[in-house]
Amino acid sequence: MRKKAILITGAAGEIGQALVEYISTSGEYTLLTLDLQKMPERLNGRSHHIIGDILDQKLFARLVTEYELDTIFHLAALLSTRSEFSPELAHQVNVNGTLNLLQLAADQSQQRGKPVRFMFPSSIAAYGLPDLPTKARDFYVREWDWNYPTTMYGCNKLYCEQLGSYYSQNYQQLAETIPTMIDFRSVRFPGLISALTVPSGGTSDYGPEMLHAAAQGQPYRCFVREDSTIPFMAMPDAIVSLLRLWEAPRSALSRLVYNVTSFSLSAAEFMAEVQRHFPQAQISFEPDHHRQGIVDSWPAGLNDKLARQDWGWQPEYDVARAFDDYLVPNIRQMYH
């Protein structure tokens, strides 16, 4: 008999390390991991972890003759800024990995009788503004807005959101038999800012990186304006939204896809908040044009009210809170 399991991939990285932590300490659920990386030492023996590639069909076909899975987490990805330098592989991970794991839930709810519930994390990456003064007037954006991204990365995740939404309602539309759909939910999330993990890559972690910088004592040179904003949340937020998505009855969502926010900054009052901290951080400006524009494509806050009334979200931490009682804290304590 094949055992019940949650599949989490990326489960190495920024969201996935935070949520193997949060899913593993209930005990009620078998957590099977998937990344090209080891597991850090603190996690290990919370799940069963598999080094591989989200890409190799082969694998997840071993994987479904030992598992039924229930739920899947798919938070494998090739990140905005690498996604630029390298477009072609950006699509193969971000859209055929995602594809993959789509079809996969397909044919395990079709033989489960049931929907496997599939978790997508999407980004502000799957906007794209044409311009500052439509940023400024336009500041709360809602979801169907602006669906323009300019970046291979935001290209991806707006279509992997169609993909997902294919899938739950129009999958095999002519077939004879009404086939079994499956349980498609997404969030989009704002720029994420984590105390345990390092920045890894993305075009919004000019944030954390300033901080991780001035624990550390070292210079560091923000590559956007000082009056660059977006939104931003505490990684536990994040990882709060999409559990709480994910418990949400299918009954309460009147759409597929969910803006979650928490509070928007300029890189000039994250470089404050870090300073009332770090006194002696030395951050300065050097804006990279192909980066700052990227930024300056995406949405100054989000609108989230649809989140909030459907499912109750609701973030914990605001500015305040995210840097005195989880961020500052904890990132002392990794460097000291």
Contents of the next structure:
Amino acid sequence: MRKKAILITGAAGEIGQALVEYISTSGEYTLLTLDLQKMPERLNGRSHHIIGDILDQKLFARLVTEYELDTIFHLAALLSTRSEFSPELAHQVNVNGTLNLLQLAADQSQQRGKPVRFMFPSSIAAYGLPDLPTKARDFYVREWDWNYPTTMYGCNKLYCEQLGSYYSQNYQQLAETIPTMIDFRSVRFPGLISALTVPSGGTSDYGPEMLHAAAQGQPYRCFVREDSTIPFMAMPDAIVSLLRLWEAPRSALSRLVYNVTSFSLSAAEFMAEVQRHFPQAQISFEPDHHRQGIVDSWPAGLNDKLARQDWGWQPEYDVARAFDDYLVPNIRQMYH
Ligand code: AKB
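What would the structure be for the form predicted in complex with 2-amino-3-ketobutyric acid, given that what you showed me was the form predicted on its own?
Next comes the full complex, and the chain you just saw is listed first.
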């Protein structure tokens, strides 16, 4: 008999590590994790880990002979800055990879005769504001506002949200086949800040990089202007939001894609928070024209009213709690 499991792609990445740690702690689920990298040592034994590529369809064919997947958390992606250096590769990984996973979910749901829940983290990169006055005016964007991404990563995320919606509502709508049952759910995340990992390849990375550099006593040159403002969220809240949406009854959901957010900070305000805890931190501002353009196109805040209304989303960490209770104590412990 095949073993029931939850598949997590991109499991060795920032969100992946935190999610594996959280879900495996209950001991309730069998986790099958997939990544190009091995899992960090502290998570060894928490999942059955496979080093592999989401573009490798033969690998999926082998996996389903052993496992019955009832949920897929599809986290693997190339982030925004990295994607601008290799847009075609980003498209391959972010779009074709997602298509492979949706196809896998469709096949699994047909075999099981039951829905497969498909969790997909999207991003503020799905938005594209035209200029700074508009960004200041439309501070808290709603899900359907300004869906004009300027990056390959943002285009990929927005399109994959649509693909998820197609697979869950209209897949093979004219064919006489067994209906698939994909229960696609997505959150649009702000910039995430983890105490345990440093992001790489993203454009919101200046926040966490500033903090991790300060904790290690290293100077940091911030690649955006002081006034650059985007929303952020501490990693534990990101995980809780994914899990709350995962657990929510379908009947409570009025849409497939939800904004979630915690707090908005300018880069100068972020620096002030860092210096409150690390007064010696040496932070300078040397904006990079291209990365600045990306951050300027992202919203200053997200309107997450629908997530709050439909499935009770509520962040636990505001700015002060994020820094005082989660980020700083854990970062200090990690580097000392
Ligand atoms: C990035 O900067 O690319 C990501 C994101 C905002 O999705 N952190």
